[in-house]
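Form predicted on its own, single chain, as structure tokens, below.
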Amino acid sequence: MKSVLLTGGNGFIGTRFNEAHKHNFDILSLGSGELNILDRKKIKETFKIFKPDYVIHAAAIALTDFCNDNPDKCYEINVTGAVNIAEACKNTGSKMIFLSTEQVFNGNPEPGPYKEEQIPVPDTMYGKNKLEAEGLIKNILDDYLILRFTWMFGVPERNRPVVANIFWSTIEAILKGEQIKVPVNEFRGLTYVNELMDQFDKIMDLPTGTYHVGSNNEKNRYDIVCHILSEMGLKHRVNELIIKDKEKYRDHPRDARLDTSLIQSKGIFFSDTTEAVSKCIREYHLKIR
């Protein structure tokens, strides 16, 4: 059986990853409070008494207003614990996957989707170090892949987290009574975390390189909150829920979506986003009837 280091072993990815996975690999899934990824010296040791042969590095503040707020603090863990894990599966052999992010290519003056030979231009903190990051991983190690994820969304499930996300915050203000205001000219692909863990195992032997892994998408977020309403038997509410916001993003359109097909000519393949919200509402039953 294969090892598997997984930092961020407690966030959205790994927590789910560990369970998925659980039973196909040896995984020593490690939160901050068991490896602190800017102590070089308990890296080192870490990586030479379990020897991995591969390390998932899920370890990142992702939070993008966070980021912008405190730079500094970011830049050490999202930049310089990369290139820490980096050189530790150097010395031990290890093949790593970093988990990048869509928002490299937030500032892109053309609009999406994005394929992974053009050229990112990161307009928020966190996605200016997840971009610096990969281009150190590339120069660090031969045996690597660089996986630009889209949005992840999922349901609170017991001992895992949930981060934000469309499909999340909208059943949340169901459940609250309250409106949102929704904008039309922002278009991201929205990926249902669970079809990423059933084909994990196979993303994790593709040839070394940058993948784009996700669903595609061709509505706007305001029409995607209205799918989700509509599926769950709510389409009657849309007017009472949700409020389209034409302004936001109106002289520069935010368009985040990745191209997808590199990873489906390996084989790997995921809902478009309107079927991946449909399957999730399916699989934990929110229809309300």
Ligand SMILES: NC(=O)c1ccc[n+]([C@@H]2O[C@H](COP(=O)([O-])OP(=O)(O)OC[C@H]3O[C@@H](n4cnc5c(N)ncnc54)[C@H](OP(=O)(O)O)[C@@H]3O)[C@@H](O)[C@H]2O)c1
Contents of the next structure:
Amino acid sequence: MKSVLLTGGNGFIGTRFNEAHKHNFDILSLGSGELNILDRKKIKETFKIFKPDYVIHAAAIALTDFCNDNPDKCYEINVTGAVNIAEACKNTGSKMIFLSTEQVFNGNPEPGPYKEEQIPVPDTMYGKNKLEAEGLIKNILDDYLILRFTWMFGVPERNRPVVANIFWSTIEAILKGEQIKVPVNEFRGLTYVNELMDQFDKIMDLPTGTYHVGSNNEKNRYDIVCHILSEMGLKHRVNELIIKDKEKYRDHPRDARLDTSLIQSKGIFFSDTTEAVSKCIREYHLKIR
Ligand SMILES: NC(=O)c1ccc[n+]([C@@H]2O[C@H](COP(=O)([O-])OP(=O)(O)OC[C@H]3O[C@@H](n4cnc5c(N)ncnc54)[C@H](OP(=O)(O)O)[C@@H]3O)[C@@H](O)[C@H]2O)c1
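Next up, can you give the form predicted together with the named molecule of this protein, since the form predicted on its own came first?
And the full complex, kicking off with our chain again.
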């Protein structure tokens, strides 16, 4: 059985990888308490003992506003931490799987969907950190995958947290009976995290390179939220719960969609965003009767 060292093992993606693939790989899943990615000595020791075939580097600070407000701290974790892990992979000959983001493109003047070869123009510290880490990893390693994810969504599960995502935020709004303001000028692919997990082992064996990973999307964020409510049987509550925000991003629509034709050409497919939302609602029986 092949071995996987997983950083960020307590996070949204990490906990789900662990659950989905615990019988397929020998997984060493590490949270920040077990392995701080800034502690080079500990990293070296851990890699020397475990000698992983694959390293999934999911540890990061992925909070856009927090990164803008705390650029030094986030640089250390998102860039220096990633380099530390890449150097350790070089020493053990492990394949590094680096989780990057659509947000490398959110300052691009031209609209998406973006292809892998397009030059990203990130306009947040988080996006800049990820892009810089991508470049440094490519310089250090020959055997790597850079996976640029769209925005993942899912629901909280036993001992498995969620990070902020439109799907869960909509359910929270329903539970609280609170209105949420949702922009019409924002376009992002939303990927059902379980669809990612179902194919992650296949993705891990892709040839070295950068890949755009996740769902396509033709709809704006407001229409997606309406779709969530409608699929949950709550179409009649759209006007009560959702305020259409026409001002945000009016002058420059936010478009961070990824062109996923490269990964599709390798046989890896995702539902488009509306179908992914419907699938999640079906699988978790979230339709309210
Ligand atoms: N979720 C998405 O939609 C999405 C989209 C694109 C890309 N990504 C990328 O996918 C990866 C995983 O994201 P996620 O959603 O699972 O985020 P998450 O839930 O916030 O998980 C990130 C994990 O990083 C760990 N971490 C932070 N600082 C650390 C340090 N100094 N040493 C070791 N671990 C540290 C934390 O560990 P502890 O909890 O143990 O402190 C945390 O659980 C990230 O790289 C993110 O940029 C996610």
